[in-house]
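Listed next as structure tokens is one chain, alone, in the form predicted on its own.
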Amino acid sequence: MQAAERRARKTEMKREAILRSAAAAFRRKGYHGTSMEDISEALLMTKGSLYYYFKDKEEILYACHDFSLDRVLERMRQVLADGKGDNAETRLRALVQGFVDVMIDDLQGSALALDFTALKPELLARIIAKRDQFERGMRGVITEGVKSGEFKRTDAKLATLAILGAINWIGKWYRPDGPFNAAEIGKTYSDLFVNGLRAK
């Protein structure tokens, strides 16, 4: 590995650290309750050095959803290319695992259940653009299930959207020191939603 390469891997792992440390730090106290300090002081670091990663809170915020939200969408796009000869269930089952590993291993199960509506609009119309990308793809799972008959008749939109503010709200009660791990989470509410689902 090149020298710029490491200084280049090196700067995102810390920016990593950073989202990490931010997002349980929203978690706790809200996003307008952090401040920049608090951010930096669970890291040890100075506040300086924090403004070189980023310039604000909000870019944190942002980051925070960008970051999980590229790797629920790079789940998904394994899942619709890799499963191409599952079944719906298959499929949807993949998603919601997927979706679960994300919101609760990628920045400790946090970073998908906080306000992103406090960004400003362009960066606002990013995230949301994303996460309609991500629905539009389980969407169209359920939607594929109905037509060959795997699933029951059903509004594909309606159930895309109840199985999401389920996972998102995990964000909302997980303790990573709880009684549940990410596999038994998404083992559970793949159980509950494909059952619901499943043609008679």
Contents of the next structure:
Number of protein chains: 2
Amino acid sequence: MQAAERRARKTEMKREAILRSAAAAFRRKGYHGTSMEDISEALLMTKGSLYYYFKDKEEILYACHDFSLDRVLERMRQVLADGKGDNAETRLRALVQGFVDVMIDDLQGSALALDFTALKPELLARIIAKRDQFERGMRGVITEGVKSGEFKRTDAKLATLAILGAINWIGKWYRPDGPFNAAEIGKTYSDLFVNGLRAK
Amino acid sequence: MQAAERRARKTEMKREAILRSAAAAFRRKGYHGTSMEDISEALLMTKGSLYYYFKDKEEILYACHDFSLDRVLERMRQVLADGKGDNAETRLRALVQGFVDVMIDDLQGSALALDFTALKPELLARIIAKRDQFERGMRGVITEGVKSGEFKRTDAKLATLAILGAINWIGKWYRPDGPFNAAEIGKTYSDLFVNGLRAK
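Just the form predicted on its own so far, so send over the form predicted together with a further copy of the same chain.
After this comes the whole thing, all chains and molecules, with the earlier chain placed first.
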């Protein structure tokens, strides 16, 4: 590995460590209740070096969402590309499981559950655009399922919002030491939604 | 009506007007971005008279949730009492529609969608206790449906969390001038969940 590449990779790893630590602090103390000191102290960093990576708390919150949404969208692209021959049920299950996995596992759980409305309009718009992209992907799968007769006739937009809402809400109740893991939640949710949509 | 009763009723109406106005301001500007002045000004009240009804912003946020949750629980009691002879599907549909109605219509939309984690632990605990009460009611209906064979075998706790999450999330995307009303949302969501749970 070249020196420049090593440096870039190191910066990236450091940024991810900051996001993990910040997401945990935001969950514990709330976004408004967390200071840059809290985040740097938890990482045994000086506040100064934290500012080297992120210019303020808002940028960190933005990066938490952006990082996790990129993973969700990456999973979606795989599902839509590799799963071209699959039926709507298989693809919907993969999208649900993919979103649940990122919701729970990334940045040690639910950076996506952090309240993004604290972001300023410009950053909020970018996060919402990525969320909309995933929503369109899922809605497309449901719409195709309805068209092919595999799924019942339903409002695909509302059905998508119901599914995404259920998954987004996981961040509100999920605890890493709780009784359910990502695979169990993904399976139960997929069953519920797929059975709910299946033509019979 | 006695004078004392009239006074009590008037205070109650005034409190509700404050909650409606405050819920709208919280949605528009965020809880942290809204001041007591914003709330009093929107009602053409002095800040002093606002403090006569609520001692601070946190108490208003608490009252928004408490007010709406009392309505949700009232609906639940009706459904569980009057619907004793009904099957699980009918009762689940009524619970879903009842929650959607309060979510959307009460305090002009989604006081329940306001972020309640801004509340201090003691108030938060009371709100969570009321939410838990509704969750137990819905879980009971699903559990009975599974036992009677009307519903598939599933984890009733997870299924309940999925349904409540989907409904809670409505507050994040619902706009009064949008394409869906409470009845349409309630119907599509009920169909999705009931079909998802139905044994066949």
